[in-house]
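So this first bit is one chain, no partners, the form predicted alone, shown in structure tokens.
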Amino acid sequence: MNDNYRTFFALNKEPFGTDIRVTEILKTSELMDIKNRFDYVTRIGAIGIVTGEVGSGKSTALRYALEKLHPSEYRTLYITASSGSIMEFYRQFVYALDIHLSSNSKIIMVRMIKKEITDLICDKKMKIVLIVDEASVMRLEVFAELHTICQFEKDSKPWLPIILAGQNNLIDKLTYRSSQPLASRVVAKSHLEGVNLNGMENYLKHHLTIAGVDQMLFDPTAVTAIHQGSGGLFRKANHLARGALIAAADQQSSQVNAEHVRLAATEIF
């Protein structure tokens, strides 16, 4: 597909992209709710949970919350979880901390992780925040052991706040008996669902504005079709909206309607 539709609609950039600046993120009440809980978790050094369906905006919300932390005060560590063992998780953690180790010993890795965190906090006066995205794919053995890296000075220092983000089954994994030591440290939970029809209309308008168009290009039937076709989830809405713009431009239509959204839907899953 070419980008002639951008010229047709006088768009100054690719619309409905994920690479928008933090200042351009639509500040919904759900987004601010996550940020408030994020701030609370980081302030007291506990664990927070963010759940939602694929494409509901979890990563965007976390990016917004992280960008509000002053870089001179906070060291943020970001891990995209895998279905690997606890050893794989520790390797990712070591990498995030820029620790260079030749040993594969779990004991040594844990010791070095804790030492680096202690040095950052006590010597460099930094605060640490660990984000584990896609946490719902982690094995139960990781959930069973993850709480141990939060324990400093006989568990008297809450130096490592953690945000676990993932799909809805993340909550299910925390209900297992083996996960209870970790679950007991959770102080805040946020869940993202698909937006309603009005929220979708605001979202579409917002992203058109970012792309340099102040008028609403989607008629009411198109907004409804995008809302229904995406289930209110932003990622799929982005694909449908962009595809519908392309279909409308191909037909030389200045307004996007439900038929254009239907054509876009045939190209995506």
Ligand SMILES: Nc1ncnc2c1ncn2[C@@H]1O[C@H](COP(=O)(O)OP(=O)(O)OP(=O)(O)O)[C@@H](O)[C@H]1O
Contents of the next structure:
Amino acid sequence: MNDNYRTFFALNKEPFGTDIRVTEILKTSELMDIKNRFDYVTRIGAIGIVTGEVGSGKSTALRYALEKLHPSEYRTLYITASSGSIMEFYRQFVYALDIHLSSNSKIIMVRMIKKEITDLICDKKMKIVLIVDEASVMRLEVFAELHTICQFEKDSKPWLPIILAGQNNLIDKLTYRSSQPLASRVVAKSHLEGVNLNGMENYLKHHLTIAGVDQMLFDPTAVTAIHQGSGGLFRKANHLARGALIAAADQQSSQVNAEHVRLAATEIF
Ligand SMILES: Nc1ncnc2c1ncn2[C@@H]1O[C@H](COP(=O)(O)OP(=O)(O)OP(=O)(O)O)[C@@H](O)[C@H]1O
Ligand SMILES: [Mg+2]
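Alternate state requested, the form predicted together with the named molecule (shown: the form predicted alone):
Below, the chain from earlier opens the complete complex, with every other chain and molecule after it.
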């Protein structure tokens, strides 16, 4: 697929991209809700959960909340979880903290992580927040042990707030008995669903504006088709919207309609 459609619609960049700047993130009420809960969890040093369907905007919302923390005050640690063992998790944590460690011993890794966090808090007067994105893929053994990493000075210092984000089965994993110590530290839960029709219209307009076009290129039939085809989920809406722009440009049509969206839908899952 060539990019003639960008010239046709006078788009100054690839529209509906993943590379939006933080200032370009659409501040939906759901996103602001996540940010408020994020701030609360961070303030009191507890655990927060963000769940939602694939492509509903979880990582983007976390990116927004993280950017608002001042770097001189906060050390933010971002881990994309894996389905590996707890050792794998600690290795990722060590790496995120920039600790250079040759030992593979769990005890030493945990001790070094805690020492680094204590130094950051007590000596460097920083605050810390750990984000674990895609946490729903983690093994139950990781959920069973993760709370121990938050325990400082006999569990009296809430120094390590954690935000766990992932798909809806994250909640299922937290309801296991073995996950209870971790789950009992959760103080805020956010859930992202697909947006409604009006939300989708705003979303499409917003992304067109980011790409330099203030005119609404999608007619009401196209907005409805994108909303239905995506279930209100942003990533799928991005693919449908971009594909529909390409189909409309192919037909030299200055407005995108439902038929263009239907053509775009044949290309994606
Ligand atoms: N608030 C927003 N403003 C503008 N664009 C957004 C916003 N939220 C999501 N998007 C768009 O939707 C895409 C998918 O969002 P994101 O990657 O945050 O979803 P996710 O829920 O983390 O998905 P996954 O379940 O695959 O991890 C982003 O790349 C971005 O283009
Ligand atoms: Mg994500």
